[in-house]
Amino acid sequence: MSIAADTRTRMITQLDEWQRQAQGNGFFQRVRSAARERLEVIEFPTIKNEDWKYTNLSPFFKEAFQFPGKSPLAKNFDLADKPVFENGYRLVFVNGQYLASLSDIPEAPEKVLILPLTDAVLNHQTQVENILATVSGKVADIFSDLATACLREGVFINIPRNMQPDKPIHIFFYSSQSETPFFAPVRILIHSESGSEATVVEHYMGEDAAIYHANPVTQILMDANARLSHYQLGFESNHAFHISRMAVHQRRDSQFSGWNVNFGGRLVRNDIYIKLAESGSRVELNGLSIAQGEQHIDNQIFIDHAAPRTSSRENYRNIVDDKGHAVFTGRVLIRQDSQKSDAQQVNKSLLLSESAQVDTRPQLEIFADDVKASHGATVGQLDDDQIFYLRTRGIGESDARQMLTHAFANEIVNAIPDEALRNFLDDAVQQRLGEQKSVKDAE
């Protein structure tokens, strides 16, 4: 038996035991059972799968992830010493478990409904089922099925028609060190009703030495003229495996702005599927990944222009040092009936060492004849002339390199419209690049 097959068998065995003990209403049981059935025929991907060509899961298979129980830390966890984005409504999860005591959500849902998933299923099951049924796409694979088969923890957000929450919605996931590596699946469901506007932040963080598998699945349904700014911030432990799925279904004239930032994680894989289902829908995706040491960060994006007069923008940047590896695959499909569509895609990568590696695959599939579409990718190093210029101004080589690297990253960060988030991420970039500079100076 291969190591992948052995991992699958072990996880399914644990899953069956978990399901026998799990509590929940009929809805949870139905959803879990359907996912469990799919696991009978689905397998882990290998590098022979085209979508996984550059991401080898061998390090993942070497860890014996355990389904988490109630952790003592969940009772004593303190946010005071954590660099948390504090502005907004807040939901806190530790090791995949919701902590009501540290969360701050509105009690009256006049402007926005924010609930842990267990509560949402009890009181808003029809809405939950609507999102699950409508928003699918590439969410269906072995990782999302594993998460669905033990569905319990998660978040349900509903932004009512023509409403705008008075502050952002911040979902904070923290993973701590434990005796054994653990599996932390969560589900995030968001419904932006017609004419609404909101900001949602998914913030992932892990204790330095923690080994775990974060497996979030996010499904977003956007009605006509809705606007949503969504941020996924990855500051996982450098020993963590973060494999996420996000699917967005956009209706007429809706606008989705997504920001994906990855600084931590041993192996990170983000699959994003956007369906521009009705005319006038627009999406803008921005990404920044900093891979150091032996980190592997893979961003896979599929945008489906399924209606006319839709538009998409992608701007992803990678900074790779040491033996880090960054992967970008951006696939844009413009269907035959999607005339007047406009798609632009850019991926730029900066290599800071001879052993750093980048694989980039921008792709356009166009079946309409009246469209605007372009894509481009660059991979390079810091400009020697710019370094020389800064050195002639009395700036040391190490500082000059850091300044130019920071400027490369800031072309993404500075475009963030929310000032508090922009400042928060700018500080995070400076700290990340400062850690990198300190290591190189020590060498």
Contents of the next structure:
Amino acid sequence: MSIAADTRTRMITQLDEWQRQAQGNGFFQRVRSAARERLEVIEFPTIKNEDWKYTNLSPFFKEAFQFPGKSPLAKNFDLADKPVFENGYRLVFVNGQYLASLSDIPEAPEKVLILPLTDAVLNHQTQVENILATVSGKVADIFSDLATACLREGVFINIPRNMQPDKPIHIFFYSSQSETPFFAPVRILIHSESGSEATVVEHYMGEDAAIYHANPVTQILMDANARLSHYQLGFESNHAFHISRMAVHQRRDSQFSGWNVNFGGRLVRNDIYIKLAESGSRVELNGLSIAQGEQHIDNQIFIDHAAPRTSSRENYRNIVDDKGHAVFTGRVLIRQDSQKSDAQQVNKSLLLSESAQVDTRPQLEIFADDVKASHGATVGQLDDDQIFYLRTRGIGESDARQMLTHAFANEIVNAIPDEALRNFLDDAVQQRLGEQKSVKDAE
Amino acid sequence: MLSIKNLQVSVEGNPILKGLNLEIKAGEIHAIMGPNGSGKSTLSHILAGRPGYEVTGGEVHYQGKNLFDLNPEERARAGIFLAFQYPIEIPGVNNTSFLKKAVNEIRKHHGQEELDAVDFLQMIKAKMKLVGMDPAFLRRPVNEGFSGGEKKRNEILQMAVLEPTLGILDETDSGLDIDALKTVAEGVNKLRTKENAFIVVTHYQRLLDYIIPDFVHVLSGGKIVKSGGKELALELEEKGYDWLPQIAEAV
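Output the form predicted together with the partner chain next; the form predicted alone has already been displayed.
In what comes next, the whole complex appears, and the chain from above leads the way.
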């Protein structure tokens, strides 16, 4: 048997054992069983699969990740030294488990609901079910089914009609070093009701040497005229596997702004599926990935223009150094009846070393005749004239390179509307690029 | 301050400078004129340390040191400043952080304390007034979307901020209207002291109406073929370059 098949058998055995012991109400049991059944017929993808052509899962198969429940909670876990945001509601997860003691969520249950999933299924089961049933990603995806088969940990957010929470909602997922590598599936469910407006931040962070498999699945339902700013900030450990799934279902005139930042992780794969289901819905997706060392970061985006007058904007940037590898696949489907739609896609990559690698694939499928669609991909290096110009002003060569690399990232970061988040990310970029520079200067 | 002896430079195997000699002392302004393709820009670039040029002979000493031992940033820190003919646009880097970094690198080199944001802003606003620049430019990315005149002003602003010992103006007058030209010239004149020197590379005499040179040199075929006082520039304007016997020979 192949290593992929071995891994699948091992995970399913562990899953069955986990399901036998797992607590949970009837709803959880039902959802888990259905996913478990689907797993019977799904294999792990290989590079022969077109969607996985540039991402080889071999390193993932070499680790035996323990299922949730067996991973020990971090002892004496303290938020004090973590870069959590002060001004927001907060939900804290450590090694995939919710920590109520460190979380700070509103108490008024008749307004905005921000709850751990385990609480939400007790009193708001219909609403949870509604999101699960309406917002679907790709069918037959082993990573989302694995996560669903052990559904328990996660977040449920409901922004009622015309409401605007007074603060952003921060979900902080921290993974610490443990004796055995662990599997951390988490679920983020968001329902933005009509006319509401909110900001949600998924913030992933891992201890330096921690090995784990973070498997978040995000499902977002947006009703008419709703607005949502959504951030996925990936600061995973450099040894972590981060395989995320996100699906957004957009109703009439809703507007989704997504920011996807990937700085950490050994192997990162984000699949994003946006369904512009009703007319006038708009999506804007921004991405920034920095792949250094032997990091592999793969973003796979599928935007489905399924209604007239829908619009999408994608602006993804990669900075790739050392033996890093970045992959971008941007599929845009404009269906026959989606007239007057507008799709723009830009992917720019900066290569900083000889052995850095980038694969970028725009895939436009357009079946309507009255639409605007464009895509552009560039792959380049730092500009010698710009480096020289900075040096003639007294700035050293490695500083000049760092400034220009930072500038490349800034074109994404500077567009972040929230000032606190913008400053946070600006510092994070500086730090990430600076760390690399100090390594190189020392060599 | 600067001593160039028999300098020979090639680009991709083609000789451009063929034995150039020039002596510059503190307090002096030297104008370098000459027809297109005479090697004027090559001279500016090689003094600033641009990669891609091969020195095949001769030597250049700056403040007693072999210039070719210094990389571009070391030359800048030692007081050499090149105002570019075509200033480079740098999207994503704002003028403030760029200038602050440059100033502080040079201050560090001289053992001075780095300027903090407040002191820097105070200093930079005064300098902007000097060169007639709107403070709004501080927030914009370096040279991006600047008009030709704005770019040149930005070069002079940088020069005013970095206070070089040897300022090299590479065709700073090209593409400037007369008002911008006057502002640029005023900027240079205000920066002029007994301790510093300027090389003004220009194709036209008109800049020299406002920046009065002590010496005028004609560069042709990779050599200085004639040197004189400021009146030489006027003569060149009137007669062109063809009357110079050496040029006739070179052609």
